[in-house]
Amino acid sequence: MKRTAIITGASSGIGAAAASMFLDAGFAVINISRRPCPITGVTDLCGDLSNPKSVQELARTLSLQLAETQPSSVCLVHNAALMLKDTADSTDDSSLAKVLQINTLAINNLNRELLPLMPSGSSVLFVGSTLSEKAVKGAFSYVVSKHAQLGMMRATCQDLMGRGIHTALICPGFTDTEMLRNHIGQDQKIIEAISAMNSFGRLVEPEEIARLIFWSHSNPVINGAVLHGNLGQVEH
């Protein structure tokens, strides 16, 4: 009956960091991605959130685990995301497809399968981006799979309403990953201009994120909501 906790994309960033949290607060803590979690303790079920067929094999295992431990809460994290720089007049089917495979349908695809099995006390959270409510240039599929993000998170507090599992979207602003750092290039000109996008003048560290999403398990009164995490960004 112990508590468990399911974060895709562990294997860095915001989804490590949340792994790291989870342990030390005596979940048992689950993560799915290509690449192991860089923390001792925590089970890694990897797989390819990018094939269809991968990620159904991954929600069949997690059912059965579930089916078996029996948890006494879970706390469903999605983490995992991809990020192309594109535009909408650039865009070619194939290539918002895969983003909108790893950013949303293996989403669902988790959803349907272990949702059933999670117990009242559970939560399933969405991890998104100030992009799930604005957009920026040359992140067209990125922030098309971010809004998207926002509405299926609305929609699944509605269709759960009154079997006691809350949902929420985390929004983080400029946070200091892999995937942020390899999306500018590792330009550190670029690192600073968007530092100084928020009123600390500095990039959102991923431990902070993980606070965040933490918190938000235990916290079912904000059911539904959009928790941003920015530093306050300046609004143009």
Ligand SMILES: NC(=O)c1ccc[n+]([C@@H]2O[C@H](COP(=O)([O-])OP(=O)(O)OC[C@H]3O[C@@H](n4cnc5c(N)ncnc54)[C@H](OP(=O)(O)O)[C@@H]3O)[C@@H](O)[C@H]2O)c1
Second form
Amino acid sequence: MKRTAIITGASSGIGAAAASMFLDAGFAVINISRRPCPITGVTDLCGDLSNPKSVQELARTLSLQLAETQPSSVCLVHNAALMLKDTADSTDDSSLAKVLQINTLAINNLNRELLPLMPSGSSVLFVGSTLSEKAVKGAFSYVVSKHAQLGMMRATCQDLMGRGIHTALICPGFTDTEMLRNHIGQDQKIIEAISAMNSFGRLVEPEEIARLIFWSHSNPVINGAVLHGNLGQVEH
Ligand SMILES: NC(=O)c1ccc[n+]([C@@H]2O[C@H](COP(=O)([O-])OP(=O)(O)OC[C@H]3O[C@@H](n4cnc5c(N)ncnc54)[C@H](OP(=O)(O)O)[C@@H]3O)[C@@H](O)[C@H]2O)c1
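Go ahead and give the structure of the form predicted together with this ligand, now that the form predicted on its own is out.
Zooming out: every chain and molecule, the one shown earlier first.
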């Protein structure tokens, strides 16, 4: 009957920070990623979300676990994502398909299998991005997939009407994680430039987004909402 948090991509960054927070609050925490979660006490279900077969197996294993443990509530956090550098005039279908597989289809598969087993009081939280609602150049497939997550969250909210399960899209700004640092090539000048793009002159910490995720689970009043966590980003 223990409350359970299922978090994709808790091997690093925002997901790992969220896993730590749910664990401290007494949740059973399950991580889904290729590498294990570095936090002791988190159960790893290692798998590759870019592989539909692997996602199907993960979903099956998870649904058996939920059927057996019957948690009093489940927080399902769709956090894992792939970000490529690509553009609208050069992206081939296979690379767009890979991004959509991880960032949208894997979410759909997990939702389809797990939602029937999630009791009232559960939540489905999507970690989107500032780029769920706007675009920048050079991140075509990521922008497409993050906009799709906004639609998925809103449609899920409508389709779950009356079931006592709420949804939200949490949209981080520039957050100090592997994804950001890999994307900008660990370039300190770019870090300083993007840090200057908000009111506080710094990057968002993964724990700040984790707090938003954790808070969102226990506040169903936000059902269907988009929550931005970007320190007040400069609009261009
Ligand atoms: N950092 C930012 O500035 C920023 C801004 C806006 C939105 N976000 C969003 O925040 C979320 C978390 O990202 P992060 O910044 O915390 O980055 P991160 O530290 O790089 O974490 C990404 C996570 O996704 C997992 N993942 C990636 N590909 C996977 C695959 N094929 N199969 C399974 N797991 C996979 C990774 O696990 P493995 O490598 O172990 O598989 C890792 O745990 C993402 O949805 C991202 O779009 C981040």
